[in-house]
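One chain follows as structure tokens, the form predicted on its own.
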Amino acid sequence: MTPDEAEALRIRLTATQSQRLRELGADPLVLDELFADVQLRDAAFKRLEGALVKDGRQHLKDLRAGRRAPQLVELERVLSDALTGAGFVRVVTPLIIASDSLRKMGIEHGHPLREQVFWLEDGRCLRPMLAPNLYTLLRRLDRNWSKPFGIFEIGPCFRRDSKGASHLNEFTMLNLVELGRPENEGRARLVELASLVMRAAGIAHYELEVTDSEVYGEMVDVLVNGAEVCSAGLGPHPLDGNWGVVDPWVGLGFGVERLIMAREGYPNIERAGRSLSYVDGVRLNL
């Protein structure tokens, strides 16, 4: 291109067009496309969002048809289906919890994480993405099963925190614990499992990467293109002993709206979400 073509092309989309095609689900390349002048600009927008409300509408319409379930139920599904087959048990555990699982999560009066919790009357709670359940089933289920032996869940959790691209106040956790491996054997099983998940969600290419947790010290995130959706960590851990678990573990927990926004490339993780304005990813002010 020569610098006087180059010049030519300075007319960016207005806000309120890139607004109107991020909603949409444009390729965010589209976004920071320019123009001659704002007759071109104009014309393709109105391609582009004519395009875009069309596969809207047929995506829409296949849903109602019963051609597909949306996202969110069917990557639960793959999901529970890949896990059981690997000898995973599927639990179902309460959303509302008490103050003591958070304290012996060392989630004390005071610690930051506090301020992120639900809080309901007399000190019970919501759900956090932290899985203190699981731990109490670990304990009971270790009196009855054989180990190793592995447990996981899918469910709402509650975080209060400001929504934004990459955030939900309610989202989906997959929370996966296997007890009792030989704790050597821990970091190549976290990897293993970790591996089994991602191709159930269809997300071929991520990377592992060492972080530290305010609860859980040294974690291994899972990342999509920079973007975290999982943390991962293995026992045995000075918190074990808060709740009668004294074997060593390894455990998952996976954003599931994280990894449809990381398989689909969406801007926003809203999209992948529940939500009154998008149905299965699409904006319904078509």
The other form holds:
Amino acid sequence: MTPDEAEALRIRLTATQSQRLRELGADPLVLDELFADVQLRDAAFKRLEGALVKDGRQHLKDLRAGRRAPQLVELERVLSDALTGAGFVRVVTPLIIASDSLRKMGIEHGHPLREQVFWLEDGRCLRPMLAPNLYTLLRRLDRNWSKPFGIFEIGPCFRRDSKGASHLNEFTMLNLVELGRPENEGRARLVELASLVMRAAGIAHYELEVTDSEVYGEMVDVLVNGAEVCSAGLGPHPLDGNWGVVDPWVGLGFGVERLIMAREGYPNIERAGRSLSYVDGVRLNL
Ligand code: ATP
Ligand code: MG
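The structure above corresponds to the form predicted on its own; please provide the structure of the form predicted together with adenosine-5'-triphosphate.
Entire complex below, previous chain first.
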């Protein structure tokens, strides 16, 4: 391209056009495209919009025909099957928890997560995480089952997270935890379990990063293109005493909508979550 031709290519999509294409699920790179004049731009916009609307309609048609479940439900099923296949036992626990169980997680007044909790009456709240319930079940099941054993839950969690492209007020957490393997195998087991979940989620490329968490001390995060999809930790941990847990453990908490976002390349988590504007990732004002 000559410098003159490059100079001519400086017309961008209008803000309204960009917004419309983004909502319809256009590849973010498309939104940066430059055009030689307004007519060419508007024609390209119409073409793209038409193609995306057509895809969306087809997708909704398939959904209605019952060919598949919404992606959130489908991924929950796939993850559940993979973990059950690996010997983990699925559990379902209450969405409403006691404030005291957050205190036992070290989430006291002044803790950042405390500010994100949706409080109910009588010192109860909507769970912002699954760990307190799973800690309780680990201790109670430990009396009945020989170790090592693993359990997992997949279900809603609630946080008043500052609204952004990767935070929802209500999201779906997958939390798996295994109790009773030798402590020196913990790190290798964590890596193995992360790989099992990422493979089941259909995500081939990810990185592990060691970080510090307010709740767990040293943790390992799973990142996809730099975005966190999971935080994982290892015990023994100072909080274990609050829950009567004495054996080593490995635990991983994944955001299921974040996994969908990563797999589908969605720039915004809203498309992957519970929504009135999208059904199964398809914008409804087609
Ligand atoms: P972030 O730093 O991205 O806000 P976090 O470290 O506070 O996340 P964790 O407490 O580690 O989150 O929760 C485990 C996983 O749950 C996260 O890795 C993420 O995938 C998911 N998650 C947490 N908060 C949200 C949210 N508000 N919306 C969607 N997913 C979330
Ligand atoms: Mg985290």
